[in-house]
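Just one chain follows, in the form predicted alone, and it is written as structure tokens.
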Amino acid sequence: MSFTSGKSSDVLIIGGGVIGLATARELHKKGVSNITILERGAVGKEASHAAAGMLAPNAETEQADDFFRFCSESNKLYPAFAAELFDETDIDIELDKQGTLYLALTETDSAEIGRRFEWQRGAGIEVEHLSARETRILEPFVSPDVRESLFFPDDCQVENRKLLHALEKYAELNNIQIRENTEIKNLLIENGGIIGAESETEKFFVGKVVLAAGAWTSLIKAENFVMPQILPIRGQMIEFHTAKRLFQRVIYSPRGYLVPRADGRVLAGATVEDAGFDKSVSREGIEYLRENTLEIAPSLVNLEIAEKWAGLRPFAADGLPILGSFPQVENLILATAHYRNGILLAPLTAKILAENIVENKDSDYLKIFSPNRFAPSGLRSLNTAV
């Protein structure tokens, strides 16, 4: 097979999704001018277009510990953040900052709002408990039978489209090269560090390479080179159209959520499906993702489903961000496995790392979120078969 040689960049980012363009963004604010992103199909189009653009660090949080002030601090960049995009762009990514609802619905899910709210007052997190009227004075179309409800004021959401096109318009303007339908195979290494990375015709050579290739990580060889494995996990979304905005807040409950938008739309999600790299909608799934809105919102049962999507989540072992470089490989940074928090964990991902390519400078978390976490067992040869 021949090859053709594309030009070399300073940085190369495998990976168009939010993690990549805002990483992207971050770097050349910091001063590199050649950067290129490989995106294996339409930049944006993969798990960051089928999000629902939630900031909800403190609705779902099960306990105050570093992945959640990881989360947190992230979410108070978005003010900032989102004005910085307006400014740079002309694109308002529809920052809302009126709060998550968490409802109970059950006498089970009583039990769980209490629990949660003693932990989470304890943990010093911003919450208020609500009682039913409180509730509905909030959020008047919700169901009838809500008992409670735990509301965090500090939780936010995104129009996530929106901030991909914002991002995206920035590489455009700012030279910053994008390659779609150019899925990377390998990763070339030299004397221990990365020299560049090929697809099936096209050679790249790099200074440094920013893997944010989201669930398809783990499909990129690299010799004899070993890292964590990172599964597709499916998440299914519907969406509804009212005529006027019915809800004011992102809505959750223990078995789902709705995200109204500005416009009228209103999303409701997610499964989580272990379907390798299928990203179909399925009937078993709508039906459960509509009964879960009617349970929340019976005021929707007369509406019918308008879109419906599926993407695929990019998950590890333990959950948690793999970010980070491997002391057996030089010049090559992970950005990966941000799971279900990739909107909302974009503008701290692409801070820190920028700053620790461009500045030297380290951070806890990529101490804490570290690729060498894994213990050896964990770990597999990126020239295995998946």
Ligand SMILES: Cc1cc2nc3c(=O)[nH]c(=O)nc-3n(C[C@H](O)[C@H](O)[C@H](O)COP(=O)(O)OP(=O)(O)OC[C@H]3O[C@@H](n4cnc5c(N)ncnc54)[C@H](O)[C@@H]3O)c2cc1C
Given for the second form:
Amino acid sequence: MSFTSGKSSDVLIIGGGVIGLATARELHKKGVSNITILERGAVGKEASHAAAGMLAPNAETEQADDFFRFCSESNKLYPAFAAELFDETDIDIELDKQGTLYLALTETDSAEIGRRFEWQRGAGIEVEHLSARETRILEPFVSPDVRESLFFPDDCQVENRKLLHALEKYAELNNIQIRENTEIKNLLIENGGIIGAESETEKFFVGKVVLAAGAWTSLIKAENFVMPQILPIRGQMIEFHTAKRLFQRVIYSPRGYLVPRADGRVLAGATVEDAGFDKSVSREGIEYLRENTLEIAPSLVNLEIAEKWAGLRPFAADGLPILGSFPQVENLILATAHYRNGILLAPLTAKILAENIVENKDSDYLKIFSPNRFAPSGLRSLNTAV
Ligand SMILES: Cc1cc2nc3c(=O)[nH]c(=O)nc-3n(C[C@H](O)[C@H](O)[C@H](O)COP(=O)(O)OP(=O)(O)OC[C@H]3O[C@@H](n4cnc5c(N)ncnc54)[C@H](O)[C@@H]3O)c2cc1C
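Since the structure above is the form predicted alone, I would like to see how the form predicted together with the ligand looks, so please show that one next.
Up next: the whole complex, starting with the chain shown before.
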């Protein structure tokens, strides 16, 4: 069996994570028909499922650069994105806008927080410096050892698994084809342009291909072309269940974070490990997460760990997303390497790619995050730095 189409507007998306699904939706909203998502396993079950759902451009930034600007713009799209998805699918993705706290628990943390407050305020970032007392009034269950905190009112969270359900439902309702259990092995290239992709048993022919295969992107072969290298970076997470919601906001320390869900679940994350494609959880990883949790909130000490899991973040050599046309192969578009921020970056990624594919618009971000920066000669030197 093969999927064929003569239309140049048809798009094949390889990878059904948040990036592939959100891009499919945006393309459909712009009038593209005949979109197919090819997914190796089941859609929305890899990094996008493992994530914590934080939308935290401000709490996580170390500098007000282009990447920060990209994260902030995507964050601002979320209220409309969540409302539209609710209208379209009846699924509430639980966008929670109560902000994020960043705690100082040691003297070193306090020095760090002081430094960050100064430069972030100077750069125009919405941030408030709270005393220990003010912090505990906002969040009574954080550690009595808290010394001070930063409050980021614009940082939010979503229930990323509900987001994935909503995007999948959008696809089902709008005739976007999803082919699960279909692992693409090779891209089909002819005369310098892409004509499709093949699994072990099938060939799929289309006009354009969006490669959104997350941490597995580099495993797909593209004739003699050198694709940017994407590394899998494992993140382990644990989850506690509380009878009622104890925390209102996402709470960071310099060593970890807690994400409270509306139903009383508290997620704690996350490790950052180079463990190849191994998605197992380790005793050391879980212990590390538990220690960080109890440092932030010792009151959770008697709770059992209810769930634990791991996912693989897609990481490029410079830590930045890779977005837009692959320079050597016409009609091949990359949408990968969102590393620690793919949930946050999904709406803006989808928007600029769909505008580029359908309307030929060239967002500045497609220049900044272009795969071009990994031309083969550059790739060699960057690889040795990882
Ligand atoms: C523990 C953890 C916590 C995180 N927390 C956050 C957070 O709070 N906020 C945030 O913004 N981000 C967070 N992230 C990062 C975020 O999850 C990722 O950046 C994002 O999910 C990447 O989306 P993706 O669609 O590119 O990848 P994925 O969700 O991994 O999807 C890629 C898909 O491609 C499929 N695929 C791969 N190869 C093939 C092939 N050959 N053929 C067909 N299909 C293929 C895979 O099966 C997979 O379903 C976290 C990640 C982890 C692991």
